[in-house]
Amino acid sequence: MFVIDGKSIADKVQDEIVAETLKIAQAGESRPNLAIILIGEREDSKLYVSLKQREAVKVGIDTNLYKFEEDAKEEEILQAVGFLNNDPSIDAILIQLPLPAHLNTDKILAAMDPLKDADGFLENKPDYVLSPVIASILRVLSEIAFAPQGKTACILHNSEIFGQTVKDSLAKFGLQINLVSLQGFEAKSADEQKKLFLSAQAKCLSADLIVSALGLPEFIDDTFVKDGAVIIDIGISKVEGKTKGDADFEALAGKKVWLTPVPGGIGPMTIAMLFKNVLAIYQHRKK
């Protein structure tokens, strides 16, 4: 098995960003500025935000945190988004998900100026902004010199929006793509789970590229993949305090496959790609 070091690739992307932010500093211009909206007290969200703030410092990007209580009213959040849309000192906006259940996530995201959408959520975002997850997948394939033309990809997902977004992005490069939905897998009967497992297994076994974002720990074993396949593991789960991906690392160890591990694979890259978006937004705003 060939392990793809996402941290190493993220470091390369961050070095590219630093090279640009140094030029900005040398020109005496203000640094790129990212506004982060955090609502509620979810420990994982607070951890992700603090990590983004820490990494932003390393690449020369400023952050401003706007924190709201768990019971914040929707109108209050919408007013804050509107304020940031119109604030010329703010180049990009990130709304940390998931939001508390009483808030309409789609409505709040849609309130953002698409030209400031750091996560690339909005359909009318500019072409120079890519979802950090999509950008990370494409960068991994570039780093390992994966030639997509005429090859087959299998996308395992539990979100139709995510699956279709990845499919649309990868299809542009000549890949033939199978979408496999396992939404609600854990709630299904044992017989239904077995049927879904075997169906996913059959489709993955012929694939040159597997992208998995299920959150089903160690779902993909050595019976799922052929030699030479690439597995992009985006799934993440906690099992007895340990972080696990969708791919069974130990079971795949003897296969001749490429794999992004969890942790240390796509995760570090998404933060680097987020900052790449912030830089791109900043540069286009300065034109």
Given for the second form:
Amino acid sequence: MFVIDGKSIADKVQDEIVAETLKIAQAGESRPNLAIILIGEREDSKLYVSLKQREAVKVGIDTNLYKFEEDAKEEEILQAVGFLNNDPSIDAILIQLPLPAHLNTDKILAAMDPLKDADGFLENKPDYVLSPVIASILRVLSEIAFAPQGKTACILHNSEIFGQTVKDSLAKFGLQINLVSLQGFEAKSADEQKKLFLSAQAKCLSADLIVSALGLPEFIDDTFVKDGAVIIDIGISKVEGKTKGDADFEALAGKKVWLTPVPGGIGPMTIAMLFKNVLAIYQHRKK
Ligand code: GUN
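Rather than the form predicted alone that you just supplied, could I have the structure of the form predicted in complex with ligand GUN?
Below, the chain from earlier opens the complete complex, with every other chain and molecule after it.
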């Protein structure tokens, strides 16, 4: 198995951003500025936000945190988003998800100026902004010189929107794509699970590229892959305190495959890709 080191690719992406932010500093311009909206007290969200703030410092991007109480009113958040949309010193906006249940996530996200959408969530976002996960997948493929023309991919997903977004992005490169939904897998009967498992296994076995975003720990074992396959693992689960991906690392270790591990694969790359978006948004705003 060839393990794809997401951390070292992320370091490279960070270096590319720094090269640009240095030029900005040398020109005496103000640094790119990302506004982060954090609502409530979820420990995981607070952790992700502090990680983003810490990483931003390393690449010469400023962040401003707008923190709201768990019981914040929708109107209050919409007002803040409107204010940030109109604040010329703010280049990009990130609204940390998930939001507390009483808030309408779609409505709040849709209130963002699509030209400031750092996550690339909005349909009418500009084409220089890509979802950080998609950008990370494409970057991995480019780093390992994967030649997509005429090859086949299998995307295992549990969200139609996500599966379709990955499919659309990969289809542009000439890949033949099989989308396999395993939505609700864990709630199904043993018989139905077996059927779904066998169907996913068969489709993966013929694939040159497998992208998996299931959150089913160690679902993909050595019976899913052919020699030379590339596995991009976006699933994250916790098993007895340990972080696991959708791919069974141990079972695949003896196979001739490429794998982005969890942890250490796509995860470390996504924050770097988020800042690539912030930089691209900044550069387009200056034009
Ligand atoms: N919560 C978990 N992942 C993400 C992400 O990529 N962006 C935002 N805004 N919130 C998240």
